[in-house]
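First, one chain by itself in C-alpha cells, the form predicted on its own.
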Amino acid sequence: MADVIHRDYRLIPIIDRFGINFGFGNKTIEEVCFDYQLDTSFFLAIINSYHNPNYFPQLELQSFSTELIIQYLSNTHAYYLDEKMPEIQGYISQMQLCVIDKNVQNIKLIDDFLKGYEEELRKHLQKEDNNVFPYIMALEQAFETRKCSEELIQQIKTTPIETYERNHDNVEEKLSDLKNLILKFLTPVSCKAICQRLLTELFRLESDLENHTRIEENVLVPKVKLLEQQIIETLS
C-alpha cells in the first residue's frame, strides 16, 4: 500500500475516503483492504481511475453494488465540504491579512465568489445525499425484495434519475471561472506563495470533481436507469 502513495501522492485523499489510516507497514493492498473490510477490486478500480485519467473501467465499476458506489461518493462529498473547501477558504483568509492597496478589493471579490461557489456546491451535494441517494437505495431494496410502494412507482414515472441527470449542475464550470479570475485579473500580490498554493488546490479540486462526476454519470446513473426500468417492467 505504501508503494501506491510513493507512486502517486495525489491518491492520499482518495485512500482516506475508504477510511484507511497511515501505519499499514509493509502490508499489501489486499491485506490492508482485508483489515478494513473493503472490496479490494473496487478499491483498485477507484484509485487506478484517479491515477490514470485515460483509465476508466466503466463496466467493471458498474458491476459493483449500488450501495458500495454510493458510500464512496458520500465519503467524497464529506471530503469536499469538511476538508477541501475550508482549506481553500483558509488560503484566501491568509491573503486578506497581508494584501494592501487595490488588491484588498480584488481579494474580497475572490472571497465573495468562492463563498458563492461553496454554497452552490453544498446545495448540489446535499441534494444528492438527502434526495438522490436515498431514492436509489429505495429502488435497490424494492427490486431485491420484489416489493415496491405506489409512491416509489410514481416517483420513477415523474422524477426518474434522468431528471437529476439533466439538472446535474456543472460545478466544474464555476470553479474554472474562479481560477481564471485569479490568473487573469489579480494583479501581483505580496503573498505570492499563498496565492500559488490557493491556485494549486483549486486545480486539484477541479480534477477531483471531474473524476467524481465521471463516476456518477457513467457508472451510477446507467445502473439506476436499468434498475428503474426493471422495476417498472416487473413490479408496477
Contents of the next structure:
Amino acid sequence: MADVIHRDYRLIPIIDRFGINFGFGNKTIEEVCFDYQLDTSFFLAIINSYHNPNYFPQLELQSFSTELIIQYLSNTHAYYLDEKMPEIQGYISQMQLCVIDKNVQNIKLIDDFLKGYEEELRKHLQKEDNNVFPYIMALEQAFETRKCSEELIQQIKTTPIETYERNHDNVEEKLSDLKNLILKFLTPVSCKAICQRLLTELFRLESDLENHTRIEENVLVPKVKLLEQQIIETLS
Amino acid sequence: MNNERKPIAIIAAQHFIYRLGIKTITGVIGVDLDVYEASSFLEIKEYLTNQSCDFIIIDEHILEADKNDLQSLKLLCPQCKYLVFCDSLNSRCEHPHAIHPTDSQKKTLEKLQKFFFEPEEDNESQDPTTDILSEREIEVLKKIALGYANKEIADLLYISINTVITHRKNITEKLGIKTIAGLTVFAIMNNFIKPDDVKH
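Next up, the form predicted together with its partner chain. The previous block was the form predicted on its own.
Below is the entire complex, every chain and molecule, led by the chain shown above.
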C-alpha cells in the first residue's frame, strides 16, 4: 500500500475517502482492504482511474454494486464540501489579510466568486445525495427483490436518469474561470506562498472533480439506464 | 517657483542609526536631498500637515498596526512617493517601492535608484487587459458583465446578434473565462464597470 502512495502522492486523499488511515506498515493492498472490509478490485479500479485518466476500467467498474459506487461518490462529495472548499476558502481569507490598495477589492471579488461557486457545487452535490442517489438505491432494491412500487415505475417514466444527465451542469466551468482570474489577471500579491497553495488546490480540485464526473457519467449513469430498462421490461 | 530647490525627503525610522544609514545611501546613489528626519509616525503626520514633501522613506516598524496608515499619509501628501523598508513579508511589502529583508545590497540600491529617478508608473499602463481585448470587445464585455442578454447587447450597440456572439466567443477565448460571473469579476477588476452597476 505504501508503494502506491510513493508512486503517486495524489492518491493520498483518495485512500482517505475509503477510510484508510496511515500506519499500514508493509501491508499489501489486499491486506489493507481486508482490514477495512473493502472490495479490493473496486479500490484498485478507483485508484487506477485517478492515477491514469487513460486507464478507465468502465466495464470493470460497472460490474461493482451500485451501492458501492454510490457510497464512494457520497464520500467524495463530503470530501469536497467539508474539507476541500473550507481549505480553499481559508487561503482566500489569508490573502485578504495581506493585500492593499486595489487588491483589497480584487480579493473580495474573488472571495464572492468562490462563494457563488461553492453554493452551486453544494446544490449540485446535495441534489445528487438527496434525490439522485436514493432513486438509484430504490431501483437496485426493486430489481433485487423483484418488487417495484407504482411510484417508482412512474418516476422511471417521468424523470429517468437521462433527465438528470441532461441537468448535469458543468460545475467545472467556474472553477476554471477562477484559476484564470488569479493566474492571468490578479495584480501580484505579496503573500505569494499562499497564492501558490490556493492555485495548486484549485488545480487539484479540478482534476479530482473531472475524475468524479467521469465515474458518474461513464459508470453510474449507464448502469442506472440499464437498471431502469430491466425494471420496466420485467416488473411493470 | 524656485526650480532649483532640492527635493525634500522625510526619512522616518525610530533609531538614528537607521536614519543615518538611509541618508548615507541616498548620498551614495547621488541624490541631493533636503532631509527631514522623523522618529515616529506622528512626527511625519505633523510635518505633512504643515508642508509637503517629495519623498517619504519609512521603516516599517514606525507604521502603526492598522494597515491603512500608509493610505492616511497618502491623503496628506498625495503627490509624494513612498518607499517602505520591510522586515517581513506582509501587506505593506506589496507596495511598489518596498525594500525586502531578502533584497541584496545591489538590489536595494537598484530599487532606491528607481525610486528617486524613475517617474511613477501609471498603473493603467501596465494593465495586461487593454492589449488583450479590442475596444469593441470591451464594450461587449461591459454589457455582458452588467447582465444584458445577447439580443439586448445587439440593440444597445447597433450590431447584429451574430456579431455579439462572435465577440463573446473571442472574449472567452482570449481571457479563458467562460461564465458570466467570471466575466463580471474580470470587468470590475479592470474598472470597466463599477460593482454597484451590476444588476441582480
